[in-house]
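Encoded as C-alpha cells, the following chain is the form predicted on its own, with no partner shown.
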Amino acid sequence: MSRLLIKHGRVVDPSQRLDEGLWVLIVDGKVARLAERIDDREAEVLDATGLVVAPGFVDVHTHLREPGFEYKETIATGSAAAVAGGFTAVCCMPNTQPVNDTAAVTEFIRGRGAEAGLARVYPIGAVSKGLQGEELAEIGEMARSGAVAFSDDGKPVRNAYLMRRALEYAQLFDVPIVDHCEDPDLAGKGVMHEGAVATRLGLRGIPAAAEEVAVARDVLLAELTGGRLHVAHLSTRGGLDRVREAKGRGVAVTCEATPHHLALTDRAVAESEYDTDTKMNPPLRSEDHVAALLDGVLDGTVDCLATDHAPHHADEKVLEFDLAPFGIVGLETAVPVTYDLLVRRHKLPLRRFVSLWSCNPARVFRLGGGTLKVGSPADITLLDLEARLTVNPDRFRSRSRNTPFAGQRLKGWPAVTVVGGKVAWRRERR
C-alpha cells in the first residue's frame, strides 16, 4: 500500500470550493483525507510550504507526433514535457502518420503513454478517415478503446453533412466534437492575421472572418442536433461572440484559449524580425481580438485554456515565413505565462485561474480528475507562485524548441506534478 502525504500546503480546489491550509494524504493513488493536520507515521512526506496544492491541471490540445513524426516529439518525450509543464494529463490530437483514425492506432497511443508512465494520455480520434473531411472514421471503435473527444485538429471538418453527422453520431458516446474553425477558401495561403501589420511586412493575411464564418456555422450545427461541440483555440472578437450567444441559447458549445493567442499580437512577427516562432494557425491577432478574447476569459465566456502544444524540427522552422510549419511548443511555458498575464496583471482570481487549468477541462472533456474529493485521482499540480524565472528551451524536455517565450521572465511556475500517487516531476532548486 503506497502513501503520500503533502503536508504545509494552500490546496486551492475550485470543485470544492477550497482555498485553505490543508494536509492531503495519498492512499493508493487515490485522495484518502483532507485535513488541517494528517498523522501519517508509514506515509511518506512531501513539504508543499509556500506552494499551492491543486487539482492536476489537464492540457486538452496536444499534438505528440507519435506515430510517425518522432524526429519531432514523441509519447514519452511529450509526457516528460507535460509534467514539468504541471500537466497530469494531455489530450493529443489524431493528425500522426498514421492517423489516428481506428482503434489500433487508438490503443496503440493509450500503450506508449502508459509505458511512458508520466502524464495520463488521452487520445483524440479522427472526425473523417484520414483527416481528409469525406467519411466519418470509426468513431465508436475508437470511443470504444479510449479515445476522449473527436477532430480533425490541423484541418477544419470542411463540409457542413459531415460535421452534421459527427455531431449526432457522437451523442451516443458522450463525447464533444472538437473544431479547428476556419473556412479554408478565405484563409488561402494567408500566413498571419490580416491587417495593417501584414500590409507593412508583405505577409499574406488570414482575415478574421475565416475564423468567425466557421464558429458560426459550427454552432448553428450544435443547436441544429443537440451535439456537444467545443472549439478549439479560439483567437478572434467575432468568434468569441458567436460562442457567447449560442451559450445564451442554452447551446451544447464550450471552447479554449491558448497563451499565446491571449499573450502576444500579430506585432510580434514584426518585432521579432520574421522569427517562424511567431506563426501558427490561428494565426496571433491584433489588439481588439486579444483584448476581446481576455474578457473571454476574465468574464468566463472561455471555458479552459489549451496548449496546442506544436512541437517541430528546428530545421523546419529556420525556412522563410511564408514556407515554415504553423506551430509552437507550450507545454512547459504555459502556466508561467498565463499565471503571469492573467492572476498577476489581470487580477484573476487564483482559484478561477486552477479552474480553467484543471476542474473545466476535466468537465468538458469529460476527465477522471479535476477534483481534490475523497475517493478521486491523486493528481495533483503544486504551484510556487514566487518562483521568477527565465524561459530557456535548452532545458526543455519536449523534443522540439520552437517557442516564441524564449528569454521572457516570468513568475508563477509548477514546483511538482504528482500523477496517480506518485511524484513524477519535481522543480531542480537552482
Contents of the next structure:
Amino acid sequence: MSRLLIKHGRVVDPSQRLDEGLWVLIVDGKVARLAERIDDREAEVLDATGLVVAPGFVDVHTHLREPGFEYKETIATGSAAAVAGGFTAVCCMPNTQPVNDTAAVTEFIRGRGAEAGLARVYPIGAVSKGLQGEELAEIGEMARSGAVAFSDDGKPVRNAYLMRRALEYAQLFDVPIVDHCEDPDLAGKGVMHEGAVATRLGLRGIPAAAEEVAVARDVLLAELTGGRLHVAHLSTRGGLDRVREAKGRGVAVTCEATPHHLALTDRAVAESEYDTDTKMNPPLRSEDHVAALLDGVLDGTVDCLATDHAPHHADEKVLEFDLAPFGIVGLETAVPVTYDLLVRRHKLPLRRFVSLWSCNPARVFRLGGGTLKVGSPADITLLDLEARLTVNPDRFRSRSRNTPFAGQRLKGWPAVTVVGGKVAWRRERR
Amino acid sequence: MSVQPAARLRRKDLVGIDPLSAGEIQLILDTADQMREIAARPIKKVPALRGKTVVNLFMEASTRTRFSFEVAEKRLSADSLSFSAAASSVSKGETLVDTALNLEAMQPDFIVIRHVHAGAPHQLARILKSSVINAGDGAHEHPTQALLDALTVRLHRGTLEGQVVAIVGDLQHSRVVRSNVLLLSRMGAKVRVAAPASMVPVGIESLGCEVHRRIEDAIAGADVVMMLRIQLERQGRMNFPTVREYYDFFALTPERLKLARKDCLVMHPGPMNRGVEIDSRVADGPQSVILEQVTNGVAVRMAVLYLLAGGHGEPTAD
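In place of the form predicted on its own, output the structure of the form predicted together with its partner chain.
What follows is the whole complex; the chain from before opens it.
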C-alpha cells in the first residue's frame, strides 16, 4: 500500500467549499482523508508549508504534436511540460499526422501518455475524417477508446450542416463538440487582429467578426440540437456576448479563454517589432476585446482557462511574420501568467481561480477529477503564491520555446504536481 | 515655424518613417536637396561612400526603386551589387534570415531590402550588423518613397507645413500611403485619404489623416493630389467590382482635378495604370510632377545612404 501525507498546506477545494489548513492523506492513489492533523508513520511525507493544495489543474486545450510532428513536441515532452506547469491532466487536440480520427490513433495517444507516466493524457478526437470538414469521423469508436471530446481545432467546422450533425450525434456519447470559431472567408489570409495596429504594421487583419459570426452560428445550432458546445479560445467581445446570452436561454454552451488572450493585446506585435511569438490564432486582440474577455472571466461567463499550448520549432518561427505558423507554447507559463493577472491584479478570489483551472474544466469535459473529496483520484496541484520567478524558456520541459512571455517576472507559481498519489514534478530549489 | 533639422542621423537602419522624428526627416530632406546638385554636374559622382559595399536585396519585383538605389549608390562611389529573389538561393528554399546572414558574412556596409512581407526589414535589422534600408515591405512602409514625395512637394511649395495633401486609391495594399501619411502629418501637412470603404484599412486615421469616402471630397481645395496604383494583381478578394467602375468613381480626371487648387500638384508613385486610377490627360498635364518624383528619388536615396554612413555637413565636396 503506497501512502503519501501532505502536511501543513492550505487546502483550497471549491468542490467542497474548503479553504483551510488541512492535511491530506493519500492511500493507493486516492484521497483517503482530510483533517487538521493526521498521524501516519508509514506514509511518505510531503511538507506543504506555505503552499496551497488544490485539486489537480486540467488543461483542456493542448497540442502534443505526436504522432507526426515529434520535432515540435512529443507526448512525453508535452506531459513533462504539463506537470512542470502544475497540470495533472491535459486534453490533446487531434491535428496530428495521422489525424486522431480513429480509435487506433486514440489508443496510441493514450498508450503513449500512460508510458510517459506524468500528466494524464486525454485525447480529443476529430469531428470530421482527416479534419476535412466533410464527413463525420467515427466519434463513437473514439469515445469508447477514451476520447473525451471532439474538435477539428486548428480549423473551424466550416460546414453548418456537419456542425449540426456532430452536435446531434455526439449526444449519444455525452461528449462536447469543441469548435475553433472562425469564419474562414472573413479571416482570409489575416495574420493578426484587424485594427489600427495591424494597419500601422501593414499586416493583414483577422476581424473580430470572423470569430463572432462563427460563435453566433454555433450557439444557434447548439440550441437547435440540444448538443453540448464548447467554444475554444474565445477572444472577442461579440463572441463572449453570444455565449452569455445563450447561457441565459439555457443553451448547453461552455467556453474557455487562454492566458495570452487575457494578458496581452495586439500592441505586443508592434512592441516586439514583428516577433512571430506574438502570432497565434485567434490573434491577440485589441484592448476593448481583452477588457471584455477579462470581464467574462470575472463574471463567470468564461467557464475555464486553457492554454492552447501550440509548440513550433524555432526554424519555423524564424520566418517572416506572414509565413511563420500560428501558435505559442503555454503549459509552463499559464499558471503564473493567470495568477498574476487575475488574482493579484484583478482580485479574483483564489477559490475561483482554482475552479477555472480545475473543477470547471474537469466538469465540462466530464473527466472525473477536479476535486479532493475522499475517494477521488489524488491529482493535486500545489502552488507557491509567494514565489517570484522569471520566465526562462531555456528551462522549459517542452521541446519548443515559442513564448511571448520570456523574461517576464511573475508571482505565483506551481511548486509540486501530484498525479495519482505520486509526485510527478517538484520545483527544484535554487 | 519650420522644423529644425537634427544634427545627425544617429541610427543604424532606416526601417520606416514611423521611428523618425520631424528633425530627422528635415535633415534627410535638407541633405537630399544638396544631393540634387550633383546630378547637374558634368561628372555626376562624389567619393562620399568610396570603399563601402551595398547589397540591394530585392525579393519582390521592382524596377524603378532598384535602379534608383543603384544610381544613388554609384553617384556616391559605393560598390554595389543587386539581386532579385528569382536569381538567389531563396528559390532553393533558404530562409530570409539565412540568406541575409550569408550576405552579411561578405561584410557589406548596407543591405537595401525590398520584400513582399511586412516586417522583414525589421527582422533583419535586429540580427544584422550592416545598416538595413527598407525599400518597401509588403503593405507596411516605403520610407524613401515618402521622402522623395516630400522633397518634391517642398521644392514646389517651399514647405510641407499647412499643405493639404489628398491621397487617393488602394489604401489597403499600399505601403506608400502609410509612409506618406506618417511623414506628412509629422511635418505639419494636412492629409486626407479617400477610397471605397472596401479598400480602407481599419483605423488608418490613427496614422494622422482624415478619411473620405468620395474622391471629390478629398481633393476639394487640395494643394497636392497623390494617386495610388490599383494593385490589380492583389484584387482577388472582391474589393471593387470592375476596373471600369473604379475609373467612373475614383479616377483622377481633368474634371475632378478642377476641384483642387488651381496649381495643385499631381503625383503618382508609379507604375501608373493609365485609364484606371489616373487619366492620361492629367498624368501628362502641366500640373503633373510624376517624373520629377523619380529624379528626386535618386537624391533622397543618396541622402539616406550618406547620413546612415555617419555623414553630416557638406556632402557634395569632391
